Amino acid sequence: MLYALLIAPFTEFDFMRRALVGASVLALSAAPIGVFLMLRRMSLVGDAMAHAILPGAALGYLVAGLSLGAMTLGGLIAGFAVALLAGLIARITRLREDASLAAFYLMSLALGVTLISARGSNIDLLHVLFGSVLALDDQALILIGGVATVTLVTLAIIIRPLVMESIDPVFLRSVSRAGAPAHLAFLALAVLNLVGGFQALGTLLAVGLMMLPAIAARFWARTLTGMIAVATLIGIVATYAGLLLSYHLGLASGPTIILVAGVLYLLSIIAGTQGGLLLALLPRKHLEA
């Protein structure tokens, strides 16, 4: 009985195994990015950049149809362009970077949907917006694996200036010039992971597997290493449970994965060992602050 519920879908169907592997590797890659976005108070920036890749992906679709290479290249170009333009506008005007990103995000979303609607069908639009994790092929798995490899290697290289800039950017600027390159490399990794996630979860949901596990991990760990490890675990658990629920209940796989991650986030708020609501209700020791 348990075998049929928990294991059989992945042993019997190749598309389920591909979905599990692809989304789990994506969680492994996106979790550290999400943790740093949260620590740097840039959680909504990830959402803005996720939508920023839509026009590029739409142009790739118009040129070559549902081609992985064309849509990926278009998404990368659009994501990097929006990130650089938002940063440039923030530096030459009084507008903050988050505000300029919000403006570009709204324009990108509207432009992308308009382009796909003008030349494609509603099914094509749904595929781009919400992805199709059950349709991952070898090319998509290789792309996601490549994104994960580049992300983890690059983070290992820039981890020190990235952590220092997250904690005390003024001090980092006084002792090193590595802050700006680390920031740009980090934004590039965020775009790269969102493009990889777009293949499985679409532009609207790709950021979900990046941010929800990271925010939930804040209620279970105090150290950076602990938060990254917990966020990765939550992302993989959400992937596995979401795919199982979608299979047995006949639900859309991508949204179900994100919903499970959301439920785990809510449970973390309630039962987390680092600031959870239940812990706050417990009586404290005498004279404990």
Second form
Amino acid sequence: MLYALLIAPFTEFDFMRRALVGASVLALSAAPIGVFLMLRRMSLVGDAMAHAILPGAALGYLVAGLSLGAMTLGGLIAGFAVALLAGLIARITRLREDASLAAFYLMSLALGVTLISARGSNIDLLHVLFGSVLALDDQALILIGGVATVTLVTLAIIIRPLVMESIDPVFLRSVSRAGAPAHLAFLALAVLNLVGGFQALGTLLAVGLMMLPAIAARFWARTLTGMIAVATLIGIVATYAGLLLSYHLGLASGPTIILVAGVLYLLSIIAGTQGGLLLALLPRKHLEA
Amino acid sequence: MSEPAICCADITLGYGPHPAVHHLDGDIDRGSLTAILGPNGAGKSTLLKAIAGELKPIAGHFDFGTPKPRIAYLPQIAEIDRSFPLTVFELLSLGLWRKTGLFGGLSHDDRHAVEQALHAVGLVGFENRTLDTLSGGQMSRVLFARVMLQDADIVLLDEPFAAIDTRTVADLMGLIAHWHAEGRTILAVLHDEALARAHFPTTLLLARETIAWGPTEDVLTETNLRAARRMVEAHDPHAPVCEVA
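Alternate state requested, the form predicted in complex with its partner chain (shown: the form predicted alone):
So here's everything in the complex, that chain up top.
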């Protein structure tokens, strides 16, 4: 009974296994990015980036049809261009990064929608926006695996300057010039993960797997390491539970995964051990010293 | 006298056309302990930032001699994002950046150095506390510990004693005296004249212009202090272009 409920869907169907692996690896890779975005008060940047990627993916689609390679490449180019321009403008002018990013992603998004509506139909747009986690082929799995590898290795390299730039940028500048490159590399990683995710979950929902677990993790962990670990775990649990739910109830799988992540976030707000609401309601004991 | 640690050659600093520090000219002696005093908006923090290399002078230049000295800068606490979930130990170990760089691991000695620094600032047992659980005074102590770990020739302290109780001030002042004895060059932005008189041999009284600079008792006279207080904080939109070369 339990086996049929929890495990059988994955042993019986190849596409379910692929979906589980693909989305889990994506969660592993996107969760730390999400944690840093949240801690740097850039939670909405993922969303903006996802919009920025759209015109590139659309261009790829217009040129080569539903080709993973073309859409990925287009998305990467558009995403990197917007991230780099926004980062650069923020560093050389007095404009803040969120403002310059908003300006560029809106331009990019408008361009993307124009392109798609000029040539494609609404159904194509839906595919780009909401992905197809149940149709991950080998190519897509390899892409996701590659993205995760690059992400984790790069993060390991830039984590010191990235942390220091978040806390005390002046100190970092006084000891190292790695701040700006680390920041730009980080933005590039965010783009990379969103592009990797848009095949699995769609541009918009890829942000969900990046941000929701990260934000939920804030209610469970005290340290950076802890937050990243919890966020990854929540992302993978959401993937597994979301796929099962979508299988048994016949729901769209990508959005279901994100909805489960959303429910986990709500539970974290209520029951989290770090500032959760229930904790605040309980009679509070205190120590003697 | 050996050559100065920092030579300020006619320095003008600012963030726009209006100067925040105007034609500062003079030497900061090697191993000296200098208090920088002046009203709000006098350019004290701006001067430290410029020495730290954060800000390019509009005119003039600093001469640090060769080899270029190592500079440690202690920022105002408000400039640090304390909500970031980092532990005290992690923050301090980043103070060893010059040794560890981007990748280097912490050696046994490095860990010991961090423990020593925590001991020196009176924060033994705080290793695993996250920054958001620290009080203002404790955070100041942590930053002092980081300066220790940086082992710098020149130490710049931007309002190290803002909103801190007298015991902490006394403890940290002891550390500064210790660094002074070790021959480091120290500049501290202060607001407390009594503190400057008690502990700092040299004082720079700044009010955008240099009001006075020299031995503390000669600088902190009633006349000079009154002159500093007269500084007009608001920018004069009709100020003429300064033609001093």
